[in-house]
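To begin, one chain is listed below as structure tokens, in the form predicted alone.
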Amino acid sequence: MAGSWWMCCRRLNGGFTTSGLTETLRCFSGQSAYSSASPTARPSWSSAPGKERPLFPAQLHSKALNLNPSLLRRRSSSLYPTLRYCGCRTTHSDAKLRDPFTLAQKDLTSLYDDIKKELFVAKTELKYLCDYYFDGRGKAIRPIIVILMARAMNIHSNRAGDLLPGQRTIAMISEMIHTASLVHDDVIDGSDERRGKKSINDVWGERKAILAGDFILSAATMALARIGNSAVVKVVSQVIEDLVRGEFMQLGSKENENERFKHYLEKTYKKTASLMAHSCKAVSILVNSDPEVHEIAYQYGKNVGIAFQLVDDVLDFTSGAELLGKPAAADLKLGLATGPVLFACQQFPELHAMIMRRFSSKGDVDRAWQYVLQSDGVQQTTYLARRYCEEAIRQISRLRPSPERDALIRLTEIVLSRDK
């Protein structure tokens, strides 16, 4: 078993001639490479008439994660008729494709404003430490996908596309909550440094980071409550769960190469993919009642949510710090093996050791950087985000076309080009 999932994905780099995927494709899931799935279960690249297609690594996966894609196993009358059997590559490649901020920009102009009137406190300090990161600043990832896949499905579910307040107030919930678990995870780091300046922890202090952390945490499910739907606040009260299990997780690690690399995509998905797959299919639930609906918006957001921790761990080794906002290799100081140094660890078996005792020893972070970058770890990582971003495709593309819809399919080539 040794060496499985560095050899699966050097095969999958190697093309992807049905024969050789299936091959594949059992190394990632123990089991047949093809699905007995109705054909809104298929992937969307394209094969010959009579054989049958092979299922994305990405939803090989979700045994791992503990989720039920059974849903996306059933044929659903609200699904969009064309577009069951599109595939990302032949229906997207001539269209121009809508950019994804320009759609959400005039929602996402008073989201911080309208953010900090949520946390407003009299106590001056307190305020001030709580919009300390709520300065436009950040990347906005999360309520740009929230913003664009709330009016998909609005437009999908025969609405206008303008936000419903719910919806918006989602939007400004995944930021909060993202935010608030940025404060936590720098005061669990030590780092000293985020978004290009000082961190809270830093300026304030450990314990004044963490109480900002809670009460900005305290103000989004107050704003959840203020819903007053049950099933959304049970959805979006699962991503809380999932962060602190997936830091739990970021403490520990396995000696199992195999069950490693298992256990290091898991806690990708409880730390950064949790918040946008739950917060996706938050806004879906607030204007549509079909389950398979909601699995689209929860897929799309999962599988870019782990693209996008993927690619993240990328620039760790190939990023500056002063593109990054934060120091480079900063991982690999904190004792994590990301999956660059994963898949490095195929060519250079020294790194296992390393991995064991966290980059602990003198000169250990040093020789780690050093072996990531003379293997093909990056690269085998870039590619395995590519598969995730590909099977985000293929799942919005089942809903209604739309501008937001198709900025949604951008995004996923914004996430994998990226550079910060």
The other form holds:
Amino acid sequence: MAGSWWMCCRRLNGGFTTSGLTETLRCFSGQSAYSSASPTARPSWSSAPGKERPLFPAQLHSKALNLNPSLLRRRSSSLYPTLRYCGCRTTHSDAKLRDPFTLAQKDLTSLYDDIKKELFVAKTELKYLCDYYFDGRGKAIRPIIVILMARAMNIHSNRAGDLLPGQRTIAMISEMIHTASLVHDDVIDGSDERRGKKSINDVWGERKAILAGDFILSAATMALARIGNSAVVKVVSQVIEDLVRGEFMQLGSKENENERFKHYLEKTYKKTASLMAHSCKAVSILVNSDPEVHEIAYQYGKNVGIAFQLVDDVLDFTSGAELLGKPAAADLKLGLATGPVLFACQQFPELHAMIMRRFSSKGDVDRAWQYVLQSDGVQQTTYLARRYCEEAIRQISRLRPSPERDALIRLTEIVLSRDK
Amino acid sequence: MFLAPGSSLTRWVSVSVRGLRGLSLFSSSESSSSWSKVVSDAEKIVGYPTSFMSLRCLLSDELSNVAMHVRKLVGTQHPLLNTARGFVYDSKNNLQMRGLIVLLLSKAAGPSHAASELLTKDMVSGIYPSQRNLAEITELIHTAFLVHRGIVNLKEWTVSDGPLKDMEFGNKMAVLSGDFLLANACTGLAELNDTKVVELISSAISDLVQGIYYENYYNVEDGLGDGMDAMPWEDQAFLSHGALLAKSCQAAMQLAKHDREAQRLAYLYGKHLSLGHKLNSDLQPFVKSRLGEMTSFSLSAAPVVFHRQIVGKEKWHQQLQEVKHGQSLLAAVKSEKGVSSAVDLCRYHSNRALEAIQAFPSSEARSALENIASAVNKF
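Show the form predicted in complex with the partner chain, please, because up to now only the form predicted alone has appeared in this conversation.
Time for the whole complex; same chain goes first.
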């Protein structure tokens, strides 16, 4: 039981080479979620599917347990007990202090201004285009994750929590790379709206939009190089390749149902999770030399990233357009079959044909939407996202306790419950 | 806009610009045989034909996918088709010049005295593997932007361009394949393990973008956008056509840990060669065509830009108007000093390139680079 779930996770970690839809579901359902193979496993985190998982068991304990940090560190794969060792804050102000946005605020305030400084270009119009989306209206989820991860890593590595300059740069770079890819995606998808305003390609044309995206990317790689760490450069440049490959993956569709889901997860990894995973890994490299620690950062970023995208795909079905800032059912209209649709296929086999023809026939989009909402596709996808979050929490909990680490844990709940 | 959009002159001008977009540089017939010789001699010196660079990339799944899709564009007017065609069939015109020059320069500079970790035994034909990779990366970037230049603005689409969905589809392919090439360039750069080089080449990309952004500015406006002429032709041409080669040459020196002086000279060679090359290419319609011949040319070509500066705004507008009445703009430009200014400038850059390369020790590779610099000055 435990073994098969662990093996399943290994497969998932290994780039989704063998797991299909049914296998993934088997992994995540009907098993004790956290009976991991490690002998030092934390029993209190197991839960049956459908039951509300306790996220903050620490709150149930009135006394903080005094633990020798060096003892804990020696067992490198040990999981820190949820009972936090914290000399200071364990009371009612916990929730506020764990709030990711509050904790990251200080470093975030000048982030967008600093990004704009990196976009150093003399010509007014190009500068305007490049600055267009760095107006603070985005969710900034990537920089927040990077900032919190960096601080948590710093504390874990026996340093003060403040960001190293290179780590701050990586937070900026993550947002820049993300934005550059959005600009290109809007041209590819022919979108005329983004974040509540007209897209760059809509206003200035496709040519200039592509060039602006290229410029932002070049500025990001320059900033990356200036950090002066080749390992970090390698890790982050992998993202750029993954983003493009992910986009290519969207061009094709798979015949086989099981392959489709695997394909979907892999595409989701490349297009969304890779950036978060590699940015987290990069900030950990800057402060810690232990590859296992880098892996924790990477796994957190990856799992949260996938969960984030799954929720995004759900919102495409459940949310009204005003909240999103872009039109809903966008994925269907682009011919893309996401999580809810793929799950709904099991109850409505008619969807198969529609998926194969990418919802191109008249009425397909509406009918597909109806099927999805009538099925449990949304619930299943949300449930899957929750499991990914739980894995992320499991990983991050291996770090030394800190407000930032707990904020990262809290962040997963925010990811799951967001409505835009 | 001075010219009414959709007027026959703008259409003619924009068609000629589009046509030029896919053309390789050096497409004249007479000098091409001597040019080809210079190039093939140079290729021997660096150990293998450079026209097979990026083959690894071309064989990837993604690009095979794109190739399949691009076939659907046959019969349409999307510029990507021209670019793709040129890339595959145009071996005579050798589109891989930049890579070749980087390799030659690497060889000409020889092994570094400072580099203890760079083993001489890793050199193949006198070039370090990292320098070879850099040459390939340079070509990837150059190609990526050839592809991205071919993206069309959908709102300017007219019925004569063919079905809109072809243009949309072509755009999609162009964005994706350009991005793919750039992404490969980025990961390639990361593998070089030299963050200074990454920074340098990234700055070249940002120069390139700025250059391309305003490249066709002269064609869209009436030829004298206010404030645009504040940027000298040379600065603009450097961004769009010189920065990549200049900085790659410098980076090749950096990879072998050559000193600042070597880097500076390499940069200068790359810069002046590119500018001379661009001038030569811009001059082709003006020095090759015979009287009465219809040759297309770009309004942002150097001779035209200089001509405009010489005759002034009003006379230029007048000449543009006269085109509608069958007067040849080509003849008008040829009759003034625009062409000779461009020829002089070309010679200047060719000489500066020669000067820079002659500071390197004498060798086969250096001679090849000298020949290339001289060839740029031949019409």
